[in-house]
Structure formats: structure tokens, C-alpha cells
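To begin, one chain is listed below as C-alpha cells, in the form predicted on its own.
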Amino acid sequence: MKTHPPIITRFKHNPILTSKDVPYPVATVHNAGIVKHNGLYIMLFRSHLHNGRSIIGRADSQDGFSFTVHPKPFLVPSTDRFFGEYEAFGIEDVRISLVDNDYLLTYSAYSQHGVRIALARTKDFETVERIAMITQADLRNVVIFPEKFGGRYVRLDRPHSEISPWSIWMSYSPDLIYWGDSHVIMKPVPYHWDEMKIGPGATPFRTDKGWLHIYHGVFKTMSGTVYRLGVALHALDDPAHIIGVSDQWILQPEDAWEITGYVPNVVFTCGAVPEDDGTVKIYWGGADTVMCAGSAVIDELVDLCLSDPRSPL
């Protein structure tokens, strides 16, 4: 029987990072933002501490697969009077976008007030400046496009809402602090692999035919939920216009460390790095426990959005 090759080729030595690789006590390593800075792959990963709350660590790599963790965490909940109140229960799931020579970091901040998105920036991943809380509660999974449109910053976000169930929205800002003109651009599809909820995943990257966005979708089964990855193509001049969304998923939990762990049956991405050879390195957390990596051909991902699409709404 003929079988189709996988859309994403898993790295043969997955997982690429586990809690055993971290030189300070953590229970997990997962959901990392990734960027290539001055030829070095920099990973900002989430870890559960042994009290259950999350912090952000940093790991570096020359080849994008073999990572070394820094001796101390990269970002921990703030003790500042304002940010400290909203980060008190932990910080999670960093996305990284390079805009105007600044790396913009968005991450989920948890507290007694719920979950909000915090925004920080860095130029060198050595010093970090917190800018603002850029959403109200409850909202998580915010990803900023690495380019301005009409002089404004543009982001994908995912409010918690059962009225328009866990859909992907788009918002705009003149200054990174105040955001508005929000509208829904993509919804889950009934009885589809992403029917329960969808959310922004990796930072979109430019291709010849559009901005490619790898997102996550969730399906509810009799034994729990399954998190998979899908792909959407946004117009280059207006990312609110979605050219196509692949009808099929591009990655699902299959390896033991994706099926079993802190949260079973999860592959969840916060970062992808396009390469000059036409491939993209994709990174995902396996079962909220370990970090994994793989690669795909960019043109093949684009073709999935164009040749086998489903309606974004």
C-alpha cells in the first residue's frame, strides 16, 4: 500500500530538549519561541517549576537542533508593582517577532485576575524591557507580524469566548500599547480536526505567495483533546485577508513523548525559522513536557493552503 511522506519530517533525535538538560530545577521544557539572531538559534522555552508555575528559559544552538541551556532563567515573573500583580502565577509561551530592529516578545501572564498578554522587547537577548500588558483578561496566544502595515503593528490573537468559539482575531496598534480595530478572521470548522478551538502558533513568515502561519487546532475526543498543527496563508499586503487554510493538519501527536506527558496528545508550536534553502525548521512542545523539532518544505506548505483549502470562516 502506498503511503504519503510526512509533511513535516521529525528530527531523528527528538526530543531536542528536556528538563534533564536544564541546569536549574524544572519539571518540563516546552512551548518555545525560536529566532535566528546573528547566525545563532535562540530558544525561549517555558518550564514548569516544581510548584506548578511557569518561567522562561533560554537555550542556544549553532545548527537549530542541538541546544545548550543558559545557567539561569531568561525571564521570571516580575516583582514590579504593576507587572508583578499580573504575572504572579507564572509566565508562559513566548512568541518572538523582529520588527524595526527590536525583538518583540509576547507571552501569557497568569494571576488571580486571569490570563493576559504581556509585551517585552530586547535587542540582544541579554537585557529585556517590559513594555505593557496589551490585552485584558482572558486572552492568550498573541503573535505580532514581523512587519508593519500602513504604519501600524498587526497581531493575531485568540480571546477566550464561547460566542465565537476560540477563534483567531486580528488587532492593530500605532504604538504597541493601545490595540484596536479587532475582528475575527478565522474560525474552527464543525466536525473537523480543529473544530473545538484554534489559536495563533508560530510567528508568521514571508513567502513569495503570502505570510505563512502555522497555527494550532484542537479536537475533542471521548478520551480528551488532541492538539495538532495546521497552516494558513495570509495576503502579503493585507494579512487580514486569508488566501487559504489547509484542510488537513500538518502534524499530530505520534511519538511517545507527544502522546504521553504532562498534557497528553499535544503538539504545540510557538516558533518556526525559515531557511535560505526553502525549508522551515518547526519547533513544538510535546505533551507540555519536552521540546521537539522538524522541518518542512515551504512551497509544500504553501501549496496545501492553495490546492486543498477549507474556508477560514
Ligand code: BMA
Given for the second form:
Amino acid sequence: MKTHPPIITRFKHNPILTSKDVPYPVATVHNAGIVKHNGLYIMLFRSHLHNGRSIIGRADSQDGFSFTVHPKPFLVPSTDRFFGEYEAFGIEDVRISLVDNDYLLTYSAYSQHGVRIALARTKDFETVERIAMITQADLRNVVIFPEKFGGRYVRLDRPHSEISPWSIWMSYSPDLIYWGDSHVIMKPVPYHWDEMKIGPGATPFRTDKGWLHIYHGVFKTMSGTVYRLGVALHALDDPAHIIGVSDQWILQPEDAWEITGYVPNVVFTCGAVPEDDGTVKIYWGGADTVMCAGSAVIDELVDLCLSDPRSPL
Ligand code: BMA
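With the form predicted on its own already on screen, would you show the form predicted in complex with this ligand?
Next comes the full complex, and the chain you just saw is listed first.
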């Protein structure tokens, strides 16, 4: 059994971004997707407006920790007739994947019809083009792999289910529009830290042993749920094959701003940036209120998946 020094070292100046840093009125700053684009860290973060609905802002950083927010929101619900109908209650939790020189953005779109996933594309984070709604309701947390496999795009899905605890699925597409061949790849484990539900988290990144995916898992307690982060390793040539899932979580709510806030006891990730020095910067929303960051050694995360695994299904 491994010892418990922190697997993720929290940045000592957390939280890295709060509503006070945003030049337009918002109640929260959390659940941000993030990439390093031409050496600049670009963060697309979610904010609740004061009506409880969400929009997406942009913040940039040279070092990955100190961010400056753009004066205007990056993405707000569409006014287009089709997209507008499905984004009317807000847009949330962007994931960013670089595939073939395009940044693909997946986000949750809320409306009177439920929650589904929208896909947009940008090359430069200046202009954004909405491509399609790529799920029906009720799905959240869709993350596209940064490479194609057998000529097809591959994504992690999280459909809703009353019969089985909410689990991670995988789907494929030849063109980003039509998705299929869906099947379940990872499920919660009973009486385990992720027993209530699991969902895709940060965009997976390549290591020499496999694709590393940092996901979230939820446990129900007598005083509400606890959102933690875990890690899974997917085969390089076939990400539907999970090589190992760490039995232990890698991050849980511990700092005051992770324990208390808009939703207490939440750490929730949508993005991580692997660095050339073998570390990865991991970003998470604390209590659905602020953005936090930390770093981990990639080999240690891989080792957790291989040396102390639990069954994926
Ligand atoms: C999930 C999503 C996330 C949120 C989390 C904790 O179901 O709504 O956006 O961070 O709950 O509230």
C-alpha cells in the first residue's frame, strides 16, 4: 500500500482565480478547461451569473498560476435559433482538446429540454464556431481525446442512468457530428470513494505508458456529497482499453475554499497541462466557487494506476 504524502501539491497561492478577478459581474469562477497555446496558458472558466445560470470567461497566464481575465466573456448562450434553444439556461464546464490543429471545445448546454453537449471549434481563441449538438439529453462531461484512432474521433461520455450508477462511456465519430459505437468502459465501485458516480474530468494526455485521464468520483455522506479526483490509464493504441485505475483518490476537498462555497466539498476538474519536465499542472474548481491549481509528477500518477489498481468495471 502506498503512503499518503500529497499526490498533488497544491499551489501555495490558491485559489488562483475568484469572482473578484473578473471585470464583469459574476458570482463564481470554476470548472475551467485549459491549454497551453503558443506558450500561453489559456483558461476557459465557468461563472455563475447572479441569476444562477452560467457563462464562460477567458483568462490568460504566462506561468500557469497567475491569470488575467479578459474584459468580456468568451462564450455566452447562443442567439442562434437552434443553438439558442438548447443553451437558454446557460453553458458550463468546457473541456478543450487539440486535434489536428483545431481546438475542440465541448461544454454542457442547459435548457428546458435538459442538459446536452455542444461542440465548438477555434484555432486561436479569438473566433469560435459552434459545430453541432453532439448528444441528446441527459449527458454531461464529454471529453474528446486529442488524437484520432483508426481515423475516428473518440470521446469519453457520461450518460445519466437511474438503473446503474453514473459511469464513463466511450463513443466514436468519423466527422465530429455523428457519434456511435457507444459502450461503457468504467463504473463506480460499491462502498468506495467514487461509489455514487464517476465522470470524465480533464482532457486525457499522452504518457509513454498510456493516456492519463483525471476523472471525478462522488461519494454520498449523511451531510451531502463529496467530489474527489481519481486517475485512470488508457491504452495508447486503444483508449477503450483501461490498463489501470488507481484505487485511491488523488485529490479531495481540504482547503477552506474547497470545503465551503456555492456547493460544499467539491474538487472538480476540466483541465490539466502536461509539462516537458515530467510534471502536470492540474486545475480544479473549489466548491463550485473558485479556481485552484496544483502539480503532480506524471510518473507517480501512472504508477498509482499500475501498482494499486481497482477494477474499471
Ligand atoms: C456536477 C456538475 C459540476 C459541478 C459538480 C459539483 O454535477 O454540475 O459542474 O461542479 O456537480 O456541484
